[in-house]
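Just one chain follows, in the form predicted alone, and it is written as structure tokens.
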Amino acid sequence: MRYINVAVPVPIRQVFTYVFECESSREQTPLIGKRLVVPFGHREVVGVCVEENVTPDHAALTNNDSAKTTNDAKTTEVRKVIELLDHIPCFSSELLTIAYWLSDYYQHPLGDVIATMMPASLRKPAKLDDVQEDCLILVDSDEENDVLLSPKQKSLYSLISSNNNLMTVRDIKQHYSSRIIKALIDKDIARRISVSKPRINWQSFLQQASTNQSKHVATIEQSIAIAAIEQANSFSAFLLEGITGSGKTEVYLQVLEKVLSDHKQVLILVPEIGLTPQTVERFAQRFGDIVVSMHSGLTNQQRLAVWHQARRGDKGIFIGTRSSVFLPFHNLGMVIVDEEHDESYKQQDGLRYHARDLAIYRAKSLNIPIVMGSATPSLETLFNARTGKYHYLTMTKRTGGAVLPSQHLLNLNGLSLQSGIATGLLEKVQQQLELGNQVLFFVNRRGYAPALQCHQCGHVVECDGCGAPMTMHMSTNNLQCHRCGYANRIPNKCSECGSQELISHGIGTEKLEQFLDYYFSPYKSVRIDSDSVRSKQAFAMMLEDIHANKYQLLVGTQILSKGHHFPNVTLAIILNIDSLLFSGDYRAAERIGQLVTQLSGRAGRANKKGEVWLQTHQPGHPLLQDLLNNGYTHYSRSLLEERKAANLPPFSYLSLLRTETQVAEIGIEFLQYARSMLTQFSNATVIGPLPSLIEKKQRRYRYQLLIKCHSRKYLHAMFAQVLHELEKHKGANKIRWHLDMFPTDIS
């Protein structure tokens, strides 16, 4: 009998003590890192043992929901573990260290952190034992057995024979059904056995990579970057700032060869699921079958399979989105964060971690190098590079002789527009189409139109739960709120005055696509936004068709700016840049620079000259003037100076405490209580309570406190005290509230 502490997947900032009774010698092994089924309240949950051989603390147990208290409330019975699920730890010591760090760094309950790190399949009470592999072995290789076999069975028999009479059932099932496998077993020609899982033979893949024709000769700038990264034999953080089209991916490909030759794995983080297929294809062309992807488009079983491949060392290169940073690698040797500036790396609910920052911590703890690449680095990363914390590498020239596109501002004041496009630009589009080129249109609004209004009384249809105008979606004939997702049919008449004169306002991707199909009727358009891209396969097919020039007009939202290579795009038009100029978020200027630069990078990537046009009613705006005249390098340095003058991150640390309540006064009262405690700390500045930039969402009013401090360590120590007191507040369990330690979005 042993007392153990278990991290349970609940939003409570403590671990819980249970008693574990050993029933076999196998269960007498260490328990730390293993999953267990434990009782919690009136239910059973899957937790992870984080400490064993502990001494029960009576005071702690009396406040523990997992304990049963007798009628006299003087003694407490520790509840028993129901079942041990793992024979080997699901969480290694490295992963548990990461879990503790995440819990401290983001001030988040440990049990919830561990649950976030696990694939969904492991959060269920299913046993996990992947030490051995289920295999099929031939027990009778007499060729006379051929007469007993059907053609399919003969084919499987031959396949196993060619693999030294032994194959994994997992590999066999990729080509043969369970019925065929069972037939060989029933005829005593084969039997199932469990064998130790083999490690992958890296050398064969490295030989393939060294002779692969897709390998390019590095440019001078690429060679300098490759040499610098390859010299790192321990933890080093590199910022690779390369303009769009400068060949950052080729640098990644070449530095990986040395890592793989040392029999080590590589993690490559990409910001969006849409980038995964093309990135995987590029790396698979060079390294073959050791490349695997991980993203939200996979099923739970597929994600678990990738988890196993990382743990066993079956694969060498793992390309994935944000959650891939939690994979249990067998021997990780390098981390690459592509497009490190992208906000998709920040989780916006639950455990609000930043995958880039966690990747840096993990690389440091493993003493391995990490490379962060971007044409538009985040100001935090740029600051660390300029102050010497990171190694700073730059690439200023496009590969293959391509040049950066020319950038222009188009003053819309007084001009006639058709579906939001200036008439003069339509003529330029026609010219490019006649030359056989493609044109890209960016509009930061999906749907048909951002608002539906009554022409008689002026009433605008709004979401009842958010108070925001409902967006028209003609493809589904509904109105949708883009804050909460609520949708309803497009009405036939005004709900206020009964008039049937309803008109749309503004331009969305649907409306623009419809106009382009009509205006440039001989040519085909494609719309790329979160409505049209429902799956990884659909997006991959769209990209293939674009590369095959089946579409000449590309319409989309920010998805189009995410590092795609469109060699035939020679003209990019940004329709509504003004909507981004007047945001209340202090990061808005940084986002504008990144968006415009990334979108510009889609044009003129091959041997064709490219042009970018920004339509604006604010042609003299200093941000636009600086960006287009001086480029992102100068622009970002100017923003850093502004941040320094305003004492904003990265020159200080900012946290956000937010409430979401159906009655605004309740949330304000809670935040005022929080403010009274926070203002006791002299080294912190507290701003608020204030309404969030998006004040209402899903019938809940959102109010917040902003807390600014010069010391991250001081900020952590402060919240470690304050959060425990906030949880004791009478309203803490009756309202929604959360702390985002280092927010990237304060809207």
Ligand code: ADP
Contents of the next structure:
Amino acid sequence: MRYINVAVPVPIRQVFTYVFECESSREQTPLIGKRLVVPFGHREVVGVCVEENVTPDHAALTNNDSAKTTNDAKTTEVRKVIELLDHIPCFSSELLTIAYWLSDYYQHPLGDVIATMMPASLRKPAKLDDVQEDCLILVDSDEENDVLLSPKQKSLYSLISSNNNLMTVRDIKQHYSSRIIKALIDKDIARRISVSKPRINWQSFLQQASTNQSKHVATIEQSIAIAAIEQANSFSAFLLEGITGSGKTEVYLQVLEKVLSDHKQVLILVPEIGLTPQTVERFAQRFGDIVVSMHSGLTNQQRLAVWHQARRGDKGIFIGTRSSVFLPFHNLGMVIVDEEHDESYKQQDGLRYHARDLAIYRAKSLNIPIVMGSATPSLETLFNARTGKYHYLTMTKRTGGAVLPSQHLLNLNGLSLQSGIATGLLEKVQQQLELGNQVLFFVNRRGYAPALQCHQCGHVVECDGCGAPMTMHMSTNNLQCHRCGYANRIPNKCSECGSQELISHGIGTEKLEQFLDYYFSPYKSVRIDSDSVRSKQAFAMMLEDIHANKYQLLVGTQILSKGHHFPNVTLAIILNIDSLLFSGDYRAAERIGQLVTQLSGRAGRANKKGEVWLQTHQPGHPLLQDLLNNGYTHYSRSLLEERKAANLPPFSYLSLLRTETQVAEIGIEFLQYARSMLTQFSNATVIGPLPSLIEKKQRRYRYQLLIKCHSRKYLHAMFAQVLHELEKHKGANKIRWHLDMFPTDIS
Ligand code: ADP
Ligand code: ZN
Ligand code: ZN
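Next up, can you give the form predicted together with the ligand of this protein, since the form predicted alone came first?
Next comes the full complex, this chain leading.
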């Protein structure tokens, strides 16, 4: 009888005890980290064994609990494992440690953490058919074996156990004879199994990389960064703050060579691969076939394939978005987080983890270096670089003599506008077009116009569920709610007064594109927003056409700011910066600085000098003044001072407890109950319940508590206690609520 604890994919903060009764010797190997099919309530689920040899006493107790929560028969009997799915643990001890850390750090149920970490295919009750190469696996990692073994056998035993209990016979035979292997098997200490484990021919890839044509001779700034990073052979966190075009990617490429020469793998986190296909291409061009990328466009099958490649060690460089941070690396040697400030690293539902923060934890526990690069580092990372927690590296020059564009504010007050653009700027656009250059326009709204209003009675068409104005889209000929995605026909008369005079308000990307096409004909415009770049292929084609100068006017949203090189763009116009300036979110200023700086970074990449114009009704605004006169480096340091004065993150920690309920009072009442418990902790400040910035979404009212504290540990301890109580509240299972331990978005 083996009693084990299993993490089950349910939102309950505990593990469940089961009994494992299997006779065959194969199944006597350690179970920790392996997937099992277990009964849960009336279902069968795939869980992961997280503890072995638990005492039946404790077991019975837990099971009782589980019976209650799952409405199961009221029995104290420990239920049986139905099936063991894995030979090799899906969760190595390293990954299990991460799971526990995540569960604690984000106060999220372990079972759900573990499910989030697995590729979808592994959440299904299917065995891994991954069987090819001859391996030796330890049957029992019991210390008592010591007495049975000769010194040589003992040494082999510890070698295998330091390799996650599994090694290929081929590897073992380099140091040990067949006789010793056989002895371990005969003594029932190890067993032979087959696993697939193709090999990388590292030498040939390295050869290829170091002689590759695309490799540049490093500039002085690059050399300093490369040398600093290469010196680190244990955990070290680097912030590489380099302006756009300063050659950060080239630094990554060169430091990788050393890691790969130690036959170690590299993880490169990127915000959104679909949007920056050329990054992957650059790595593939330099290192060839050992590069693999993982992004949202992959099928479950393809994701599983990458998962295997990471685990078997048959690829060397893994480029991927957020969830790649969970890959089961065979031998990870370095992590790179590109554009570390990007908000897509934070998951906004379920397990609300931050991939960059987890990457740091992982690098630390594996004792390997991590490099975070950005032209506009987040204030958290800057703070850590300033306090000496991270090594700070900087690159201030563009390679190849290109210069950063000059930035200007355009005071809109009293100026005449055409489709939101000042007439004076239109002339500048014309000049650039005539010189054969491209012009970029940023609008923060996709669609045609952000609102549709009745000219007779003033009624604005709103989404029923969210109470927000609906955006007009001409390309799909409908009205869309940008909060919930609800779409409707464009009405031909006002629902309130019947008037047919409906007018659109404001400017979206579609309207601007249409205007530019008409105004600057025969020059052509192209729109780049999430509507137009639905598919990766379409986007790649669009980029190609832009580079081939088929379009001269580029209109787009934030997507435009993400890492593209538009060498021919000499003028960039940011239409409505004011709409971003007055936000209730304390991070708004940081985001504006990043957006403006990144957008500016798109212009004047090659040997052409660029200009950036920000249209504003607030030309004297101190934020804009600081950003434009002093640049992001200065601006971000000023913002840090402001955060310090206001005692906001990173000088304090914030947590967010939010309800989303159809009846507002129910949410408020729940939050008040939470508040009454949280205010007992004297070292934290509790703000709320207050409506969220987005007060209503999909017929639900959104309310929140903000909890502010000087210590992360204290917050953890607080919630560890409070959540337990909160979950006993009568509403806890009925209403929609969640805790975001370290939110990046409090809207
Ligand atoms: P970043 O990632 O900082 O935006 P990149 O690494 O993409 O910068 O470099 C910008 C451009 O400069 C690229 O076209 C790259 O090929 C080129 N480049 C990078 N390093 C060098 C160098 N040392 N010498 C010449 N060109 C370089
Ligand atoms: Zn009307
Ligand atoms: Zn809506």
